[in-house]
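Shown next as structure tokens: one chain only, the form predicted on its own.
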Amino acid sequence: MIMPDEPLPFIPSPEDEHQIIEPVEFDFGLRRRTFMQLVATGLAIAVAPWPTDAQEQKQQRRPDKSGGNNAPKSVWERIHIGKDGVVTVLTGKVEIGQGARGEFTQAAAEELRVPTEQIQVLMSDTGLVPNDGLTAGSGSTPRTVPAIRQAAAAAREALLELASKRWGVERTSVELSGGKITHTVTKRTFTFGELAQGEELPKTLEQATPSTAALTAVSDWKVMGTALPRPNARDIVTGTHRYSSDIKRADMLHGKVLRAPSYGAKLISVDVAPAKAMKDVIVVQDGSFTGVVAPTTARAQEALDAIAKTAKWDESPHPSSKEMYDHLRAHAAEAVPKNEFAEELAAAKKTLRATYHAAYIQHAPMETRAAVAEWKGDQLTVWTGTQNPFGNRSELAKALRIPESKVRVITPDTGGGFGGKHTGEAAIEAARLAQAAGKPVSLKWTRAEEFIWAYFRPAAVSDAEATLDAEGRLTSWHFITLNAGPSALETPYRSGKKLARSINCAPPPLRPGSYRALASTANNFARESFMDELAAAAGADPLEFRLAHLPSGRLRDVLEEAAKRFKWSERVKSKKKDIGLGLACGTEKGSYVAACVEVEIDRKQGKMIPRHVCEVFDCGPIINPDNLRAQVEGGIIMGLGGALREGMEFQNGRMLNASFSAYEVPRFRDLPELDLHMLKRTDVASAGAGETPIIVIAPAIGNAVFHATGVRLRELPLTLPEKMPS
């Protein structure tokens, strides 16, 4: 097979720029001579199987290389129509459990007027698809879905034009419905497959631009807005679907990499002789990188254990999790601004100050990092689970000192990411091991490796200060967050004079990176907890206090709807012992969310037990209601983990809870009653749903604990004190 030309470079959007991406720096001593040695070994690569006849002409793609625009310049770079009539949609986005494949299927089917069964989506193969950027920031719905719709609409018009040309009739007498083009006068029809015979249709699609056709109005949607099951649901349920860690290649070997015993430790020396003496074991040493390759994972682990026993390390001092917040404050990258609202402070009826903390937490996806690397001469193909295939391609090229045109990254559907799989460490490690072995190499991180060496959601310290006048109105707002990041930093409330700043810390105790909803999990926790404290200081109901400071609009709407469905006013009047009610709201990624919760306090076990969550969510027009509900449910459940238990514990640079038994993500028994409502708006564009629903869970639970006990909890994960007021 001829490898296609390189797809378009990625021009990051503002949403992508908010992602925290800190790749591990690999710098292998690769030289041209190494390549010649590899070529001389007769390495072979079997290319990925061609999916169907609908993609038979993909080798002929001619993507624009100008670098000035990330969007494909022609319909052909996004839409292919095969001689079998199947429509193939090409996208650089990744299916990582969020349901993007289904949304893309619906988008194309809607604009092309075909059944969803006639659509297939080819995703995340850097050798074949356009670069749509990271699969992150809830960006697939607001950016990639419209791009696919626009290309499909242009393809629709091209098909109609081609059909009218072949029949020699007026374009206005031709229509498309149910996957067929019909001449309304003679009732003659063309199928997509019939129009795809020959070279005329591909040439037409190559000339058509995605921006020339009108999109279907929301009020006219027939496919979008319906509950389409996941296109590959049967394969997932029956176990025939292959995830990244299921990839197998002919003559494939298995690799392991030597890890440091603690953060910041540097390798002084290691004796690889014991592993080299083992049968069928290959040892790779390249600078500080040391790894082994063997016929089985067990054999590779045995060889790695033999090496690890000989390794000597220089371990540097490292703060513990108990010292973390003091460390963050002491290592602020710039001076923390003081509150300069002197006039408001002097005139205030009340001034309130509070500090909130959020621990480092891990993403804990069910599938750990995995990669299979295979070389053919100086051409490298890597199958890996990542949210960033084109970024991984760049990382591989840089680490191995080869042109990006020599690297192809293919991402099978992947078992979870949550912002945690932007970087390409496993891919690079597998590629270097495969280069030395002369055969394909599979590398799978263990659960402990995933917990220790993957990046973390940053820990945070947030200082909030505000003033109230005699009527209980906010007159100033001063909010500084250390190390969390800027997402959801600004307050949506009317607050008089205000300042909100995000300050990084250098060096941070652990490696930071993106997480589901980014810094808004910490920032919204601090802000919504502080708003409750301000309401109490003003002697106001938490709901009424928020509404008094919220302008009309979508955030106010979801808050009012949640309170109405939860029956907030009635329930707070009938207070029950050890039952607390709390609420929170917020906005992020162009969507709006509010939640009311009921929490039971178990004083004997020292636990808070969420019993009921009512959440209202607004992300604009709903593309797939079932998938949206799944995303909201997932966000709530993940939010329970960060609120109640999840937090990395470490000492002397070593993780103390790097396992699912010690680091408890939510279990089935933790699931409260969920009362979910989606506000469908048709006057705005659709936004993504994968992130924002998580941000209100922790503050709502913390506020409910105060309602039940009078105790304020200002640190995530939330922990009840040993002694509580009766």
Given for the second form:
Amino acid sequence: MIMPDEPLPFIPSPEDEHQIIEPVEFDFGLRRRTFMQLVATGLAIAVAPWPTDAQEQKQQRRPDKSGGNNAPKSVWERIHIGKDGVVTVLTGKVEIGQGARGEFTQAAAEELRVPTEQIQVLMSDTGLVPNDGLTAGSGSTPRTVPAIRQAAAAAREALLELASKRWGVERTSVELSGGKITHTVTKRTFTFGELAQGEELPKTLEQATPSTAALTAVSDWKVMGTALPRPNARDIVTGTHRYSSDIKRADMLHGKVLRAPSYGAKLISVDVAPAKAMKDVIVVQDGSFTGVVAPTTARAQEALDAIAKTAKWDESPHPSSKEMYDHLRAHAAEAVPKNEFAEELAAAKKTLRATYHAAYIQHAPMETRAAVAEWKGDQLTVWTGTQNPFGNRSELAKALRIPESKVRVITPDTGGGFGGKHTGEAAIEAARLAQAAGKPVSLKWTRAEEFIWAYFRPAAVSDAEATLDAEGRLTSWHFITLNAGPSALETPYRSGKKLARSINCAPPPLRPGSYRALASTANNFARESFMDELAAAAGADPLEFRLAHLPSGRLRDVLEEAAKRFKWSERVKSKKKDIGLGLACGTEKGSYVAACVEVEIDRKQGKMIPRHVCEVFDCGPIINPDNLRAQVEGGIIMGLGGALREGMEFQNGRMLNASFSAYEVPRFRDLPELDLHMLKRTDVASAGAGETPIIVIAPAIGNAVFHATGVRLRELPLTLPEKMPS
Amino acid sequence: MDQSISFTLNGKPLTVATDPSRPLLEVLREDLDLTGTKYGCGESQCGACTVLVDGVAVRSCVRTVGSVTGKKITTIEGLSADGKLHPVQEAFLAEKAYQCGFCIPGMIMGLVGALQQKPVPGDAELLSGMHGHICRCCGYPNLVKAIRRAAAQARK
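Next up, the form predicted in complex with the partner chain, please; the one we just looked at was the form predicted on its own.
Every chain and every other molecule in the complex is listed next, the one we just looked at coming first.
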């Protein structure tokens, strides 16, 4: 067995730094002192036998390793080789639609020289896998894929070493390919299964460290770089894959939680007697938490409705979405710096100032927050759809005042996240209900709950100011963004002087959180729109103006390639009525993107219709081209939603558009002609691709609207003015 | 008040004793453990809960179980027979028309329903009929390919 390590301090991995994680505080009535005692005892690492029904995949038990984002020190923590020859890759990352399961399979197969069918990936079960941090920030490709490759390469070397020892031959005369170890002289072979008999292989892998063996060069990739389909795709099309909301346990009940009528409302009183009088209904009251449990969801809803009628609330004032931008400005958490580029301002041929706004938007993943919680004695297991299973484990331990070692979080492949599932509120609610009911409880948030009580991509106010000299060169750049966050804050363009600052707002009107590409959606919109305004002020073509300020490098490369493929310079010369062309570029999470778009203005309906999107993307060596394409396409089309329609509307603390009928996400009819091109660079490391492709869509569309109509739109979602210039 | 409600589910006659006002979706998932049919919105806006009732694609989140008495229900679990996938499922696999996959069973049932019409509708009409299905991963390009592939197969 592995010896437990000393707990290490939590070191956030790079993908965690900009994530916005604001867990809901639960105030369950356990005594604080008890909690502290439990935390103290929880620091000892428990080697507890877990129930065996993890993700119902065969593999061997191993202890939970608490202590945060620590890369496994032993290959055995990352890779198991079973006596049946099956290779199990263990990772704390979550499959949430981004295709990590397939990429991890490819990474291990590549380094272990084994067919992909011989590999299974066990993901996001805190009782069994190493803590790989959040599944966020496009981190699976640049960090977890290399970690798996290093472990697999070390396992390969260990297998070769073991085989040569067993045969008593030179290590150099032993080869591994096609999942078999061969002695090149005698042609004897070992399968992985044959080598895995006995205790020697596990022991060797326990002693092996992941970083010593050489990785396969990109030019020699045989499995990475290919379009491997999702390993469990068949389970998706047959409906047999069980998401968290599909998990069924023996004697399981269904739960509902009482929600406030408005943000900030405090519960004064509630009469739970009507629910208690109902057959088979259990009512749970603990501090401000009130929930019900029943054999069916319908029954639970009936019970909840009965007590919701009796609830009295103390409501508090809450800003409306109409006054939200003023609210953000008035609640800046620190002084907003003045533009101190006095020399440049004085000498400027032209000075431009503009303010850009971005609304709060919802991730609205197809699978709402869901959890099934089951207690066995003092041990809690929760199946929940989250991007942060280890973080959820901590939240559960804190809220329920039990040590983390007593909590196991299992995240089956989940129905979408987009940065929206970092926190564990549904898991905690289910756990509290199950604790009171003494039976497993399934809790599935309704779509309205998800729209109202999940968190939001923050709204943003961005103030941009810049000066141009007589030659149309940027002499100063001053950019302050309120509430959005710092992603894509710095401009990649040359400017004499530069200042960019991100300032938080306190309190923000709505609960903030991460999103696909986080603040870059707002900051890149503001910057790329402002660059267009500056180009117009300088009398320059938007492409030429950008290129004049962009040093050579990957960003310039994608912009030039997009313009070439779109035939920008040619098309921009011949102007058609109500047809606009726009472009934008940007970089985030180590990848580079540029898009050129054609937008049609429908004056009668007051609509902007993107007709053609040409996007060029560079994320380094491509691990799975089909999966990459799907991620880029998804990012572009999700970007259309945020650009044209999505924005939360609220008043008096109530969300006014908390449904798919009122909050219009992209549908089939919104699909424009797509022309995608990936730069196939092999001289850099692979970056993630789930986020960056979204950041250029809104500004490119806004710039196209200006090109078509002369109207500059500075707020997301973009809306045409009621009176359009003819 | 519980009632006995009889219908045919995936080819087999069945009687459930439950409150007839419960959504068909909930009874399929909670009482019959057919969890391939998903909850997405509860207001027939997203299509994740689509099943066939007498061959017609309907949103099971807004249909009560009482309303399907005597009818033939097909869910995603009843689509493939003897381990052999339905051609629409094959088309989704071939085009990799999935990301998180949560909308896919509903999409497949919606398309199967549309393709059962005689004659098989044209691609434009089929795509227009699929507007009622949301894929929040926005994997529409591959979904369109899968729809075209399945339609071409059905017209053969």
